[in-house]
Structures are given as C-alpha cells and as structure tokens.
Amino acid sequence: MDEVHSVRKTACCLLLLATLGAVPLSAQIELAGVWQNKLHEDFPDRLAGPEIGDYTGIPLNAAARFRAEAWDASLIALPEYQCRVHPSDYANSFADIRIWEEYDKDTQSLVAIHIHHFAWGTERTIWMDGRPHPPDYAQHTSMGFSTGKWEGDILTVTTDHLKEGWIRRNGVPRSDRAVVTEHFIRHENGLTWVVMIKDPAYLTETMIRSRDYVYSVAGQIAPYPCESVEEVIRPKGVIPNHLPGTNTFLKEYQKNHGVLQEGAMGGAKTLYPDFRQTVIAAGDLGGKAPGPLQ
C-alpha cells in the first residue's frame, strides 16, 4: 500500500508541475506578427509631411523653435540625409512593422522582443531580461537602448541612449538627452503604440503621441534598399538653412488655416483650454474668440 501511495503521490506532483508549467509566468500577451500601420490619424503630418511653421501641439521651448525656424525642406535632398533612418521614437508614425520574440532555449524565459520597421529596414531590440541600461558615456544610436516590462497586459518600454532625432518632420528637433517611454497595448487584432518623450533640452513638458496598427494574418515586410544620389548640384559644403528672421515660409501655415501665430509657434501654454481666453484678454483679436487651433 505504501508503494501505491508513493506512486500516486509522485503522479500528483508531476500533474501539478505540468499544470504550473502551463500557467503564464507573467501577464504578457502575444505581440508577435506583422502589424499594418493605420494612417487615419494625423494623415498629412505622417505622409506628405507637416507644413513649415506648424508647431501646434508640441510643448517645445525657445531653443527647439529657434532650430525649427532655421530648417529648410531641401535639407533632406542632401546625400548625407537621404538614407537617414527614422529614430525609434518616431518610427510608429509611418509604415508596417514585424514583431518577434526571443526566448532562452533552456529556461524558456523571454529574453527580448525585436521590432523590424519597413522604412529603411531598421531593427531594434527591447531587452526583457532585466538587464541594466548602459552608462551615460555609452554609444547613442537611432534605435537607442530599450528595456521592457509587462504591466498587466501592457508592454511598457523605456529607451535612452538615442542619437539626436526629430519630433516633427519640419525641423522640430529631439535631443540625444531624451528618455522615451512607450506602451504597446493590444486589443484583439488591434495594436495601439503610445510614445511619451521627455527631453530636457527641447521640451518643457512630455510630448505624447499614439498610433494604431491592425494585425495582418498574411502580412509580409518588403526590403527597403536605400542608396543616396546627387539630386541637387550645390557648391561643396553648402547646407540648406534659414538665418534668424529670414524664413519667409513660416507664415504660410498660419494664413492658409487661420491659425494664430501664438498657436502655430507651439509651446506648452498653447495646449490648454485657457490659452484662448489669454489671447482674448490680451486684446489681440478685438474681443473675438479665435478659431479652432489646428
């Protein structure tokens, strides 16, 4: 009887271990697959590109505005810029992605999540094994150094060690001192990718944007070869730019859309409802309420 009891006890233990092995070690959900970028939100800003002088919705400071006003659109025609990749904190604004997971073959613990982005074929790694971020003097890259953790069903990612990039493709910069927090939220066949940028050099408050994706069952990511060419013949060393006060294109956005100069120039104060009342109180509109900010 003791032998039978021992066998039964062993079988129960094995069954319990098998059951525990089937229970997720965390609340993580499946993100692997190809995700199609939806462009219904901020469409002009993401494909054709934002208009020059449109800094609405950005809590930028004077230094960022100064650099943005000096930007010239023909800058991206320079061979050095033609194959410049989208930084990881801007990549969610454009094109499809493939996500896959990397597991330790012995422990089956999640080591990393990888993202391949169609544009310029960039790839980034989100480390999930608890490793620390490198010291400040470590190399900065366009993808940065990312670590992730599951918060319920949400994947939260922290990225630093980024090269200088941009917040909007009309000259608004993002510095290499920025720290970016991302949230990947899956809801059935949809994926919302939220980006939160804290940049002590160019932002006075956190910049937040979100983009949506749809799961593609038979999705494929095409290659993205890029070779730079000489599109415009310029004297050697010439970099397109506008000196302070010489950019005549800055007013076009304001005139074309009826946007107040104060609103078009951005800044944290323009993001809140009381901005309208402040403008009215200043008498800039003759007592009339401003039109909707773009």
Second form
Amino acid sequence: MDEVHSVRKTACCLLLLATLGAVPLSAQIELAGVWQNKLHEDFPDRLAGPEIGDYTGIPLNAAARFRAEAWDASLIALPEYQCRVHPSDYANSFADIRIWEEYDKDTQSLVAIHIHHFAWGTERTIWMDGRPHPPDYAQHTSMGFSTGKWEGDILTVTTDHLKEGWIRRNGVPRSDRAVVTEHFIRHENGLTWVVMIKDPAYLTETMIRSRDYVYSVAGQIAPYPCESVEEVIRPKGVIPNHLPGTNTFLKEYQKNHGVLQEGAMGGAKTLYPDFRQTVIAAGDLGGKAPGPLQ
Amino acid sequence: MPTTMTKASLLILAAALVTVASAQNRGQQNFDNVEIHTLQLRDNMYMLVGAGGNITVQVGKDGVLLVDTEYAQLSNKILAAIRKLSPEPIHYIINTHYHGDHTGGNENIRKAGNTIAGGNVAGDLGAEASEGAAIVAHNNVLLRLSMPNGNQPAAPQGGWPTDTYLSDMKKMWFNGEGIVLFHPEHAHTDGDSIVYFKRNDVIATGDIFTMTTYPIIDLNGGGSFQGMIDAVNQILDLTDTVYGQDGGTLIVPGHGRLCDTGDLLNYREMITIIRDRIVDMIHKGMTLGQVKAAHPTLDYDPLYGTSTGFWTTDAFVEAAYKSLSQTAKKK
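Got the form predicted on its own; could you also share the form predicted in complex with its partner chain?
First the chain shown before, then all remaining chains and molecules of the complex.
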C-alpha cells in the first residue's frame, strides 16, 4: 500500500513539475502570427507620403532641417535608390508583418524573434538570448542589430548598428549613430508597436511614434520583388539636390494647410503645448484657425 | 572673381597635410593602450582596427597578404594579431597610398615576412631574393615615401614599395583569388590604389572613403576633390548588393567601421552635394571667407565635421574651395 502511495506521490510531483515547466520564467506573451497594419493614424504621412517641407512633430535640429531642405524627390529615381528598403525604425509605418519565434530545441528557451515586413520584404532578428551587441567597428545594416527583453507583458527591443535612414521620407535624416528602443504591446488581437529614436546627430529630443496592428487569422504575406530600372537618363554621378535657398517647394505645405512656418519647420519647441501661444500670437494661418489641442 | 586662399591658411593646410604624410613619426602619440581588434569579413579575410588606417588581411595556403600597415609603433601588436589568423608567412603588403598612418608599419612587417622567390631569381640573388615581404603600391607612393617632404625626411628605405605599377590597374593572384588594384589618377592623393578582392567581393578603399572625417584631400600629395568623387563612383561600379542597398560587397574604408554599398552611396551623396554647393558659390564669385560663412557643410557636420585635430571642417572647406576653383578654371 505504502509503495503504491509513494508511486502516486512521485507521479503527482512529476506532473506538477511538468506543468510548472510550461510556465515561462519571465512574463512573456505570444507574438507569432501575421499582423495587419492599421493606417488610421498619421494616414497622409504614411501611404500617400509626407509633403515636402512638412517637418511637424519632429524634434529635429538645424543640421537635419538644412539637409531636408536640400532633399530632392528625384533622388529616389536613381537606380541605386529605387530598391532601398525602409529601415527597421520606419518600416512599421506601413504594411503587414509576420512574426515568428525561434526556440532552442533542447531547452525550449526563446533564442530570437523574427519579423518579416511585406514592404520591401525585409526581415529582422531580435535576439532574446542575451548576446552582446557587436563592436563599434562592425557593419551597420538597414535593420540594425536588435536585442530584446520582456518587461512584464511588453517586449522591449534595443537596436543599434543601423545604417543611415530617415525620420520622415521627405528628406529628414536619421543618422547611423541612432539607437532605437521599441515596445511591442499586445492587447488580445491588437498589437501596438512603439518606436523611440534617439539620434545624437539629428535630433535634439527622442522622436516617438506608435503604429497599430490587428491579428490576422488567415493572413498571408506576398513577396516583394524589386528591380531597379533607368527612369531618368542622367550623367554619371549626378545626385539630385536643391542648392541652399532654391527649394521652391518648401512653402507649399504651409500654404496648402495653413500651417505656421515655424511649426512646419519642426523642432522640439514646436512639440509642446506652449507653442500653441506662438501660433495664436502669429495670427496668420492662411484663414484657418488652429485646431483643438489634442 | 573668386579670391584665392590666404597665404596663412595655405601654410596651415600644407602643414596639416605634411603631418598626415609623416604620421609615422608621431612620437607624441601614445600607442601603449591601443588594442588591435580583428573583425572577420569572409572565411579567409579580416579587418584589423587599431589607431591608424584599417588593415585588410587575406590568408590562405599561399600565405598572408595585407593591405596597409598602420603605424610602426603598432607593428608588434599587428603581427601578433596576424599570427592568430594564420601561421603562414606574410608575402605581400599592398599600400593604398603613402600616408604614414597606412604605411608606417611597412618596414617592420615586411621584415617579418618574405617574398616568394625561386628558380633563376633565387639562384642569382641567393637569400636576398626572398628577404622581406613584397610591398606593392602605385609608383607615386614610392616617389613620395623616398623623397623628403618639407621638413620631414624620407620614410625608412626598408618600408619603401618594392613592386610598383605605373598605369591605372594592376592584377595579382594570391590564395586562389584574383586581386585587382585600381589607380584613380588624382583622388585622396596621386598614388591611391583601390584594392578589389574578386572572389571574396571585398574592397579596401584606403582614404578615398573614410567614415570618421570629411574627405581628406591631400592637395600637396596630388589629391583632388573631383577626383575623390570620380574614385568613389569607380568603387561603386565594382560593388553589388544583395537587396536594396544592403549586403553584397564588403567595403573596408580607410578609417572607421566596416561598410557596404549603402554606406558608400551615402558618402557619395555627401561629397557630391557639398561639391555642388561650393561650385555654385565659386561661380557666384564668393570668397573663401564668404563660403565658410555660408556653412555649406552644415547638414553633414554632425556626421563628419570637427573643430579639433588636423582635418577640421574649416580645413576641408578650404581644400575643397581651392581644388574646385582649380577645376572650375580648367573648364
């Protein structure tokens, strides 16, 4: 009888251990699957694309603004620029994604989380195994080098080794020195993806934006082939750009939307509520009153 | 009419560039704490990073080949790093140009290697035929290293190139790989070599491409701003990407981190746009002072600019202004 009791005890203990073994050591949630990008937020800035001279909401510095003013949209017609991918800190502005997890077969510990973007078919890896970031002299890529950790139910990702990219695709640059922190926050079938960019070269404060996704039960991601063609015949080595003071397109955004020049040109001070007083004091919004403070 | 640079600024610039040329004599720089870091590029290729220009290393059954040698004071550390990669002898050193931060270790590292020799050559010359690794460079590197430059004496003879070429290209074969040296006529200097490892798809650019400063145009050493742009475009013609601007050809810049085509495209964008601005200002008759005051590099200063050291933003703009003024006059 005692022997039977002992066997039962052992079986119960093993069952308990097995049950406990299925519980992750740190809080983590399932992110795997296809997620559909919701475009309701900042729509004109995303699919339609930002307008020239619209730097609103960006804490950029004078150098970034000067560079953006020189940017000529014809640049992206150059064959070597046509298939340039959106960097990982910008790609979430559009397109669906697939997330999948990579586990070590023996320990069942999470090694990495992978993300495939439909846009330009880029893929990135978020290492979850505690490996260090590469040294300063290692190569940079459009996706950068990412490591992640769970903070409660939130996946927090740190990315560096990024190749030069853009804050907004109208010429506002993001340097290769930027460090990006991301939060992936799942709410049942919703996913909020927050991107926070610190760029000592071109931003005076952290640039923050969020994008939302919805879980897609039957989601499929199509391939995204890209082959450059000669769109404009140009002499070798020409880089389209506006010489200082010659970009006549810069005022169009201000004029068309009644945005104060100082606001359109961005900068940290335009991001704070106090700036509303500047807008009111200016009193010249092309006949349009400032909208309600959000 | 654009005015020319002041005598004082020319002297400052000349002095600065002589400093580059004689960097191997930088006795004041403390190399004790410098570590040589090794980054693997391909199965048999590496980048060594220390205090001078980057070194590219190719190893294999034929031996070891280096592109550039940094400073003489770092030679022991560099040799120790190489010995961790291969026990085979160092047979070739290729110099991308003559500056001391790329050639200072020539003599020491050459002594540690040997030249492949045999047959009649070895028979006629005996042991001398294989003494020291061969140093390959454009002929203008030999001319500049072997001649005193201002107050600076010639480089030690043991560090002079032993195998030079005069045309715009030289081909080699080593460790089962074709290696092509392209010589742009006037770029960073007048003796530059772009070193292209064909099978590994790796390019060592020397200081035609650097990630740490604005392009250094050694006007006294035969460099030219437009020549730099032409050379960068020449390198881009050699490169491939896997997708977009990522992957494919690996590019070892003269200074700074490992790069690829996308990084070089960004660099080309920078030098081309700054050229366009300064040329426009020259055409408008602006003086050097007026050009400086207009800040034609404002947007790139956070990436490449500095107000300290020998190659300040001001020095770059002065050299660009002088070089592009000469180009404009020729046209």
